[in-house]
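Quick heads-up: it's one chain on its own, the form predicted on its own, in C-alpha cells.
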Amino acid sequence: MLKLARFLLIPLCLLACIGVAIALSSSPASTPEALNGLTDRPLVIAHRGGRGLWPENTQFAFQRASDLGVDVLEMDIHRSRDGHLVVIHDRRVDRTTDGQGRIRDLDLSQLQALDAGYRWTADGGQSFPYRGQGIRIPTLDEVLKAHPRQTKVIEIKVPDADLETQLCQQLQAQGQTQRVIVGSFYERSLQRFREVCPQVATSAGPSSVKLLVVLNWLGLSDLLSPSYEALQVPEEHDGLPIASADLIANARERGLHVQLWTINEQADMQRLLAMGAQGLITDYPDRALQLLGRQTALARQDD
C-alpha cells in the first residue's frame, strides 16, 4: 500500500509542478482598443443593426442603432461571387430579401439590385413598411465608410479562402483596425484572421469557449492565457448551461469582456448585468438602453 501511495504520489506531484508553473506563467487579455473609453458601463451592441427594429445588417438600421445611441453594431460578412465583402448574415438572400440565391453565385450588383427591406414585418406578416424604401445589402467598405467611429463587431459567416486578408485589408485601408471585434464560429478562419491582423481584436471561437468551459467547471481558470480579448457566448446552447456567474467573473478575470447573446427581453437582460455580463447583444438595443436608464439620440428628436 505505501508503495502504491509513492507510485501515485510522483505523477500527482509531477502535475501539480506543471499546474503551478502554467498558472504562473499565464497571462489575461488586455482590452482591446475598439473598446476603450467604453469599459465603464455594460455595453449595448445592436445584433445586425437592431433586427427586431429594423430591416438587419442594412445601412438604414446601421444608421438609425447609431443614432439611437448604441455602443457597437453588429454585423455578419459574407462574399459576392465578384469578390466584395457584403453585409448579410444568410449564405442565401431569400429570407430577407425579394430574390433567391446563394451569395457566393451573385455579383455584387446583382445582390445590391435587391430590396433588403422587402420581407422586414413587425406584425407577423400583416404590413411590410420597408419594402420599396431603396434599402439595400451594403458592401462593408460602405459600413465602414459611413461608420468611422463607432465600434464594430464583425462576425466571419463563411470559411473562404483568404476572406481573412481581405478583411483585415480593408480595416486598414480605413484606418479603423482600432475600431473593430471580429469573430466567427470557424475556428480555422479566426486563427488564420489573428496572424494576418494581430493588431485587430478578436473573440473566442467555438474550441475556446469549449476549453474556458471546461477549465472553469475544473477551477483551473487561471490557467488560460487568451489568444482573444471577448467573450461573446450565449446563455446556454442545446440546453446547456453556458454563461454562469461563475465563468462569467472567471472569464473577466482572465482580462476578457464578456458579451452574451442574444438578449432581448429586459427582464433577462437584468439578470444577466446582475450575473456580470459586460454586453449584452440584443435584437431590441432600445429596450436595453432603457433598462440602464440611457435617453436614446431618437427619443431627443422626437421630443
Ligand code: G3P
Second form
Amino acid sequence: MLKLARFLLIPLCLLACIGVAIALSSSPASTPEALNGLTDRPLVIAHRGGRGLWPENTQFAFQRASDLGVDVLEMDIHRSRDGHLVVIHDRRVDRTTDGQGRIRDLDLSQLQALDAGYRWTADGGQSFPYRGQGIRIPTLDEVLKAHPRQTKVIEIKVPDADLETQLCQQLQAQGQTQRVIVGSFYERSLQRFREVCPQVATSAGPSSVKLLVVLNWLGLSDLLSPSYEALQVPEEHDGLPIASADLIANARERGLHVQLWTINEQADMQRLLAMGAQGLITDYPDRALQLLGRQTALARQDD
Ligand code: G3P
Ligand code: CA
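Next block: the form predicted together with SN-glycerol-3-phosphate, after the form predicted on its own:
Expanding to the full complex; the earlier chain stays at the top.
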C-alpha cells in the first residue's frame, strides 16, 4: 500500500502542478462588442425571427421582431447553388415553403420565387394567414442591410469553407463585424470561421460545450480559456442536463455570455433567468418581453 502511494505521489504532484499552471495562465473571454450596451438586462433573442409568431427566417419576421423591440435576431444560413448566402433553417425548402428540393441544388432566383410564408400556421393547419403575401427567403445581405444596428446571431448550418469565408466578407463589407455573434453545430466550421474572421464573436461549438460540462463537473472550470464569447445551450441534451445553475455561474465567471434555447414558456423563462441565464432564445419573444415588464406593442424601428 505504501509502495503504491509512493508510486502515485510523483505523477499526482506533477498533475497538480500542471493544473495550477494552466489555471494561472488561463484567461476568461471578453464581452462581445455586439452585446455592449445590452448586457445589463436579460436579452430577448428572437429565434429564427420569432417563428412562433410569424414565418421563420424571413424579412417579415425580422422586421416585426425588431419592431417588437427584441435585443437580438437569431437566424440560420445556407449557400445556394449559385453561391449566395440565404437565410433558411433546413437543408431543404420543403418544410417552410411551397417548393421542394435542397438549397444547394437551387439558384437564388429559384429560391426567391418560393413562398416562404406558405406553411406557417398558428392553429395546427386550419389556416395559413401568410400564404401569397409575397414573403420569400431572404439573402443574408438583404437582412444585414435591413437591420444594420440590430445585434444578430447567425448560425452556420452547413460546414463549408466557402460559406464561412463569404460570411466574413459580407460582415466586413456591411461594417457589421461588431454586430454579430456566429454560432454553429459544426466545430470545424467555427474553427475555420475564427481563423478567417477573428474580429467576430462566436459561440461555443458542441465539443467546447462538452469540455465545459466536463470541467464544470470536475470542479475545474477555472482552467478554461475560451476561444469563444457566448455559450448558447439547451437546458438538457439527450436527457443529460447541460445548463445547471452551477454551470451557468462558472461559465459567466469565465466571461461567457450565457444564452438558453429554445425557451418558449414563461415559467421556464422565469426559472432559467433565476438560475442566471443572460439571454432567452425564444420562438415567442413577446412572452419574454412581457415577463420582463417590457413593451410588447409593435413600434416601428429604424433598422
Ligand atoms: O442557437 C441554436 C438554436 O438556434 C437552436 O437550433 O435548430 O433551432 O437552429 P436550431
Ligand atoms: Ca438556429
